[in-house]
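Starting off, we have a lone chain in the form predicted alone, written out as structure tokens.
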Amino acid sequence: MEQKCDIGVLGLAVMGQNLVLNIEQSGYRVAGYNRTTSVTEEFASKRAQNKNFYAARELSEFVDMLKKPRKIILMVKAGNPVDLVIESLLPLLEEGDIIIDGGNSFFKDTDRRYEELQKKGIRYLGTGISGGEYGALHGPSIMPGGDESAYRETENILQDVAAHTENGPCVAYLGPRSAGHYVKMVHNGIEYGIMEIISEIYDILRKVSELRPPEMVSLFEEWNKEHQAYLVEITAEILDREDPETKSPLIDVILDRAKQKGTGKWSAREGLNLGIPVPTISAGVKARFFSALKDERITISKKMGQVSEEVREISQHELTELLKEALFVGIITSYAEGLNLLQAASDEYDYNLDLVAVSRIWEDGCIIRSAHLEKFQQAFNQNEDLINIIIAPQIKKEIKENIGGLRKLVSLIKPAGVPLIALSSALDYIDSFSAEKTPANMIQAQRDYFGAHTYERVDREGTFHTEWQDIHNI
């Protein structure tokens, strides 16, 4: 070919195809390759026909199509497939070439690949891309980390492709090594928390209020005037969709067994690893575990029978107000947990994350986009050492205005036997951080009693041990 391509996309499933079209629409020449040649040919002859897209049938042909230093975006399944693709590419690449992993790779894998490729002179960017198929086509949120020089050379393309707000393109260099994939992992963890919060609100509306899905639509639409959140927005649309076969609300014919790809679980595990509580995010993961045990749930529900009690009488208007307030606190808490985890990870892994930038690039294009993100930017701008967004003045005020609704809702609904894993966890998160004293002194006494693990005192420095048992007379 006479003129080389600006960038190549390897992996042409729907996400990869949409990203190609987005890049091409932004004014770039794009090469594409897929291991299954028929996928490449079909894309080239249909969606990419008459566009600046150049299909490669062989990997060597694909690499040869690219300007030097070559820029290659991998849009393949995370895990071993990424390693296999990199292994196949390496003999064809030259020093200074750039690989951008656009999948949901585990951050430790990204660290390993970054170090291995750096030794071979290949620059690597672990890049989170959020927004699904629609975002890939129309503008995603892009979270790159790794070789900064590689980012600077691809910055124009990534900025042109990303979603845009008044504050700029939803992309920024986040930090060294796996910083980008770590931020994307936590993004997904927040997503798990918010999705479960919304799902529990929906569950209360159908089981306690006995509303049909179409009757819930206006509630979520009204609530979303405050949040302007993608996940709340699509909930209203989902509830309004009719199943063409049964003419019933589509949500009623969808099986209650949710799948997951692991990023939420990674976030929950990282919370444990770093000693950072993320109960709402973890609740989102646990709820999916429970949902997956469909057969067991059916069996146990038959054995246990009805374990709920009567719920005290409450007007629909009052319940709706409680749900609105609970939704607010639950969503804010999901963000607070994720951002707190990012603060800890930044210190632990030397990412030097800028949480203003993180909040900014989540403003549009991604799944957790909402109006709250601008408030978080203001909070971190006003106080770089902010230990948790729940104590930022505006957010603290809003939590205090809404926490009573969540507290009343939990106490009202629990007797009904409706599981509130995330809503209860969100309340516990706020209450635990607001507790000057916890019962951990009892835990320390117990540990010292049975294991002589010692304890600290409130009245003086040092560690202490008490002979709780008269072992000399045993």
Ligand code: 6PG
The other form holds:
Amino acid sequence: MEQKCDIGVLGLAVMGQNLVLNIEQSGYRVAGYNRTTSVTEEFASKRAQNKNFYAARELSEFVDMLKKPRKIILMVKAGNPVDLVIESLLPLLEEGDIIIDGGNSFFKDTDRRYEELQKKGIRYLGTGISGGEYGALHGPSIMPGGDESAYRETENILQDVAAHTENGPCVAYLGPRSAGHYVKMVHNGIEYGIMEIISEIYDILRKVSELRPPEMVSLFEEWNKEHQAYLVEITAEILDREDPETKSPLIDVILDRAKQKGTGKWSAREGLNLGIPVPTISAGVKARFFSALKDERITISKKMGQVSEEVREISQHELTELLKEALFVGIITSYAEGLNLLQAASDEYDYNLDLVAVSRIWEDGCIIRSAHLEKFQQAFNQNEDLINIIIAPQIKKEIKENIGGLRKLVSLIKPAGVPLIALSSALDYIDSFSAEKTPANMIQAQRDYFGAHTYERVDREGTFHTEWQDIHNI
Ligand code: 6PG
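Write the structure block of the form predicted in complex with the named molecule for the protein whose form predicted alone appears above.
Every component of the complex follows; first up is the chain already shown.
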């Protein structure tokens, strides 16, 4: 081979293939390797034919094809496969070479790999890539973290490959070690929250309004004028799609059992670990758990029967207005929880995250892209000590305009027995943060009563204990 390749992609499933084509399209020579050679051959002879793509049949051949320092993007399944691939690459690499893990790796795995590889002189970039198959091909949002010098050396390629907005390419160096994968994890947490909010609104439309899916399309289209959100946009398209076999709406023949690969659960768990409430994101995870327990739901729903009451009469017009407002607050709350978790994680793990940059690179290419991301950039630009986006002036105003709708919706729909796990969590999020007083004084009194755990007082400093019981008389 006369000229070496600029970069290599290891793992040629659809995401890997699309990324290869995107990088090649941006003017680079790309090498590719897949463990199953037939996949490589098929790709080379079809989609990548006549392109600046060089297929390797052996791992050593793949590594040999690359310019030094070598740049290798791993597009393999998160978890053990990443470790196995790194192990087999290591004897073939030289000091200074760069490995970019483009999968949804758990951030603690990324920390471990970063450290192990650093000792061996290999530079590691844990990099979240969002946008699904389409994004990989046409411009994803890229969230790299880890070795900064490695980022600087790959920056041109990543910028050329990423989605672009008026504010620049949707990629930025996010911070040391696992910062990139942490940000991607939280991106996915927000994704879970927004998806569940939308799904609950769809559920109300079918169970309470008794609309057929095609009748819901224009509602989501109309609402999306404000959000410009990818997830709302695809919801309208999904509702409009017919099943070619049964001719009924496709959504009606899709089983209500959601799968998940773990990133949402990790986000919720991180909220618990860091003491940061992420109720809407957690609701997204919990709702998927309930959905997965389909057999149990069938049994229990038969035994419990209908546990609902009459829903107060309301016109579709009025309900549509409430749904619109609820959707707004639900979406904003999902972002607020995720961004707040990132603020805490930045302190906890010394990531030094720049939330203006994070909001900027989420503006396009990724699954949670929407018009709101620009507002968040402004909010953090105006006040770098902002404790939560819900109190940024513009966002606060919008929440105040819409929260009444969510509140009314929850109280109206609850009697119908329709679960509103995320919608009611979003409302609780705003209400809990807006409550100067919580009932935690009672929790403290109870703890002190049964365990002498002490409490603080409102009127003076210190810790206090009360002898609640006369133990000598027990
Ligand atoms: C993205 C997505 C993607 C994720 C899928 C499925 O940003 O492109 O977040 O990375 O893998 O959305 O995730 P679940 O299987 O957990 O739903």
